[in-house]
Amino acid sequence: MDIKKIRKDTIGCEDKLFFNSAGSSLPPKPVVEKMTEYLQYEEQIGGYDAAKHRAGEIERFYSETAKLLNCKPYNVAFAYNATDAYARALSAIPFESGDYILTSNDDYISNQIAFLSLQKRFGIKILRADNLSNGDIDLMQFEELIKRHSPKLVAVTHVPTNSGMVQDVEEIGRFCKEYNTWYLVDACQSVGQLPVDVEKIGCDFLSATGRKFLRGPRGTGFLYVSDAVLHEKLEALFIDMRGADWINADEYKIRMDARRYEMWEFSYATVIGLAEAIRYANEIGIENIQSYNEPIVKLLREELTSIKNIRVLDKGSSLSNIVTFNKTDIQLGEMKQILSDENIYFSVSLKENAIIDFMKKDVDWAIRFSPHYFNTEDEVRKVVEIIRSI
């Protein structure tokens, strides 16, 4: 990797400390200059021509998220945010009441009120593995509840938002396989950070955003769809022109490919800023990039461990770029001002976004640090030395 290079793309890294790819990180100037190109071109022509005249670019996120995630350009679609993506395949499944939906403590806030909100609607109920004392989650007892309840859906984050945990998605496609069961990942805090192998997982959905470590525009995402998925033509529960052809009053045909899950309308600058900001990913290689932040992460969580009234909250035999801890001794108003005067930028987790973590942690709040491949270990010291002398 050519850190010179990518420090050299990535403009806001040179006056702050960011560490808040997590949340919303660096986009690299290529990605900035294709949307601005686009939006340009579109200012002299219109959206409709523009989009008519550079299809081939569109159609390249199509192909680089497929190679990023080693599937077919025919298992992707574009969605406006992971959430956008996650409940289009949520309302896919075929729920009927009394169904089970088989989850973790860990799973991201969003879709946990997703669930209840199937559970209050149409009387679908949440089972939720335990965690192991190290923070796992508890991949035998996992198992024993699909045998016991054969739940209609399994679904688990890879990377939980609030916790530097990953989580063993490819284990528990092995067992939704073997018992037959729909399998959705939340896979937004790990692409870009980690290799994310669809055929690995074995999952029939998989979501995910560009904003954070695939270092993408805001306002997008995209959704893996399996070849079962499509094959047993489940559809989201509105699909518009782009999903479906209306071939008489009263019938409609779904597409064959991901795209049903798509709508006809979106901004077709943010998919061509997407599809480089992939690109950017795949020319460095994800390999490449998760070997380069793994000394620097783990840099970060043992200066931080060393510190007293230092709390690091990640639990795990697997852990990720996202580390979270709290300081006993001082508030979290306190703790806020003094990093942002300091300029450095962070996250802030709070206990309503992971109540059963946080409540097991014993914590109303964790600082949520997110370094990524642009970052160096002297940022991560000059960081730590910060935290050291409040």
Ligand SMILES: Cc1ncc(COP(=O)(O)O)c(C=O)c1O
Given for the second form:
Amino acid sequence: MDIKKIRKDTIGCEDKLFFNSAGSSLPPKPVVEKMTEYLQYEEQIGGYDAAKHRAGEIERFYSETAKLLNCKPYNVAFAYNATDAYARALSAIPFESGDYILTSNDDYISNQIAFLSLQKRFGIKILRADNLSNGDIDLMQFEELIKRHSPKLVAVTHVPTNSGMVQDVEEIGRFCKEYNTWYLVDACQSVGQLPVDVEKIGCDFLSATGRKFLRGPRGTGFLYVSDAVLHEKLEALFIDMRGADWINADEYKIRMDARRYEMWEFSYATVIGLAEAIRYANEIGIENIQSYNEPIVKLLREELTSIKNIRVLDKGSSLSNIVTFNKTDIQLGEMKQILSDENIYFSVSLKENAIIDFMKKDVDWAIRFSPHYFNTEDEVRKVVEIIRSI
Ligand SMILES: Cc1ncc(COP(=O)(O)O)c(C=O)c1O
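Would you mind generating the form predicted together with the named molecule now that we have the form predicted on its own?
Complete assembly follows, chain above in first position.
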């Protein structure tokens, strides 16, 4: 990895300590250039003709995403964000009242709210597998729950927003195959930092966003849709003229690829921006990104753990680039102010973002640092020294 070139491409990283790639990362220069150029082209000839003339470039979004996920371009749908992709997948599951969704305690807040909304309106029942004492999901119990309740859907978040753990989505995928259950994975925080291989995971749907570890623009995301879903003709509840043809006054015909899950109207500048971000990541190589990140994040976690009154909150046998911690002798407001004054960019997770996890950990808030491959060991040491001095 050419860290000098990567940092040169990342103009926002020079004058600050940017540790918020799990929030919204710094897009590399080529992403911004592609989008700007495309918008200027729209300025010249209008959006419809611009998209027509740049169809090849737009198609690159599908081929680069397929390369990233180890699937075919026809398995990929563009979405406006991860929640949008997720909601479309969820709406395609043929639920009937009394059906179960099996999920984890660490699934994303908006996914949990969507399950509760399904519960409220359609009488869907929610099951959550327990965690082991080390934080990992209890896979034995997970399998038991599948056997006992035959859930219509298993839904698991690969990397939770509020802790550094990585859930074992591959083992869960094996259960779903064995017990023939639809399987939806939220890979919003894992794509771009960890290998995400849909063949290995064995999922039916996988949702993600563009702006986080993939370093794409805001307002972008995607949905992976498996061959099984396509063949079974599962479709989103609100399908539009992109996903289907209106063939008779009372009849429509769905399309056979994953674009069945798209809406007709896109901001193509963002599609092109996301395509470029994914191309950039593919060119560097996700394995290289992961190997670069590992020691940086390990150093950050170890150093934070060694500081008095800092409580690192991440649990689990496999950890990612999300580092959450709190400081027991300071109010959140003061902590945020100090970090901001030191030009550190970070996020805060509140109890209401992660109610189950934070109640178990007995915390109201956590600072979330999420370094990425444009960060350096030197930056980690600077951040740690600032926190040590508080
Ligand atoms: C694990 C996880 N899933 C889903 C989302 C939602 O992503 P978006 O805001 O792009 O819809 C987030 C956002 O933080 C997340 O962390």
